[in-house]
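One chain is shown next in structure tokens, namely the form predicted on its own.
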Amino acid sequence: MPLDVCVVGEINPDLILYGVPAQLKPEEESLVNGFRLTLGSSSAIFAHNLSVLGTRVGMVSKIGADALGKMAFDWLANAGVDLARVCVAASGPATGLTVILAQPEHRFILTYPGTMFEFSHDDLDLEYIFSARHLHLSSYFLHRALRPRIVDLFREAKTRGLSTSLDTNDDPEGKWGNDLLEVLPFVDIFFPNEREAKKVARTDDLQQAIDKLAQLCQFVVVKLGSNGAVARKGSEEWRRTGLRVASVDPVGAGDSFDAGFIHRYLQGATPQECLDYADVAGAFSTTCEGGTEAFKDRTRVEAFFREHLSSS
């Protein structure tokens, strides 16, 4: 079955520790009151609950030759996501990893990169991923040997007729550099959340940085958390104000928004549409633990996201 997007980034697991003491002390053992090993990485999680919602996706990507990798290669087949086109490093770094540490008001994220960092141009198969509708990308500054030709990607990929969206998640070293400032004008759809938009457009106001990056890219949606999503085209702007569910987990629920908007996207739907369908999507995620487990059981996605887009 021919592709409708196309996922170039990261595979890796995501170890969550729950109830996390609120202050940690050195050479002292401190105890969790749980955890959760699941599938993690942004761009994971948006291909595997993509698939759930129905899109056809494939994954270029590289994993180490382990147990984390091949139990992460497991859980996106099991979503259905072509996986044909990863490739397995022989030698080299392990599939990265993920930890964090939940606590009730905020969360340490520790990411061990492995493979992510050594993921180049060169392991990318061009002719599957251009034979996809759409191409998405996400964590542009963990991408430390793809990142100098992401630009070189994405203008092919316009040339090539298709659609294009990034999610830049966080850059670990704060610099958040000029060179996505080149990409972003072949860039269809940009999913920062607030603090993000304000870091790449240099600003502390929001609305400052959304004007900013809706010049330089066709669409600018902004995740709000569970206050919702604003989106702007030009001169027009839609906003969603965040569903409220029985959060568990917010792990995710940005790349579950992702999912949710491409997915109507792609099906041609009103921005508005798509606005509304993401934020049930990001909402869900965060019902159970992790950012891929909501989406295991595919009739309570179905019967969650009739409920909320139907009262909406």
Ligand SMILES: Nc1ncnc2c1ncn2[C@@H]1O[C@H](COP(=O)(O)OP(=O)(O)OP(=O)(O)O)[C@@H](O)[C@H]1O
Second form
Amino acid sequence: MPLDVCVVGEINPDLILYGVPAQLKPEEESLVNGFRLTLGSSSAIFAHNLSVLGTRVGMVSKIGADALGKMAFDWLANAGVDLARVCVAASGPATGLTVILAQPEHRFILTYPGTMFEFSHDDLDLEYIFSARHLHLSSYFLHRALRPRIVDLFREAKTRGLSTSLDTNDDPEGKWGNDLLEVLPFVDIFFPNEREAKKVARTDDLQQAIDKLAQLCQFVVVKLGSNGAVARKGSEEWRRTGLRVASVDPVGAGDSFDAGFIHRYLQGATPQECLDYADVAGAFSTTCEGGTEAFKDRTRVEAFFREHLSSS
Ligand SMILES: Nc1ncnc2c1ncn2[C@@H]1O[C@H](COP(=O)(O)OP(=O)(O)OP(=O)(O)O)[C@@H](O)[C@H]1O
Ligand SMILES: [Mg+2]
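Any chance you could show the form predicted in complex with the named molecule after that form predicted on its own?
The complete assembly is shown below, putting the previous chain first.
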């Protein structure tokens, strides 16, 4: 079966510790009240949830020859993601891992990048990638080896007739390099959250950021957490007010939102329909721990979407 979407990116688990004390004391043992080891990483969460929604997804990635890599691989395979082009590095760093410390007021997010830092353009099967209708890439700033040639990948994807989307997520170095601006002309849908949009556009004003980014790519879709999202194409704008849901965990809401948007985009839906569906996907993700736990129960997925799309 031909692919709808090829995701180029990282695969690693998240270890989320809940109820971490507000003050951690050096050398003392602190107790937490729960944990979840689950599929993490922006690219993998996107691929997993998009596949559950019914889009045919393949991933091109690199994991380590270790138990964490195997675990993440199996979670993705169970969701129906094609993993034939995921390479297992026989030597070098292990599969990456993110540890999230969930405290009462804040989250601390600690990432060991592992194979993600080694994953390069040489690891890509370009014919496989360009056999898809759409290319998606997440975690732009974490792909240290791949980053210099991401612009080539997106340029070629556009030449081959694919549609494209990009979610940078955070830049742990805080530099928000201008190389990203060279990629954006080859991006059809750019998915920053509010903070990321302002950082990339180098302004503290969201409206100015959207104005600037809309000149660089086809669609800018800015995620606003529980306030929903806004989409802009040229001078046209669409908005969605966030759903009121009983949220337990925001991890992966952004990637679930992206998956919802692309699912409907590839079905030829209108921008407002894409935005509404994406918002429901993002909100749904927050109803369970981690970024993919909610999407593991397909009956719940269908019931939630039925309820919240019909009322919007
Ligand atoms: N508490 C919430 N209640 C309802 N909907 C939410 C909530 N949090 C997020 N969403 C939905 O999910 C979308 C994406 O969330 P968010 O703005 O946190 O993205 P993000 O910062 O990119 O997330 P991530 O941490 O996954 O990178 C929002 O635009 C909204 O549609
Ligand atoms: Mg995000």
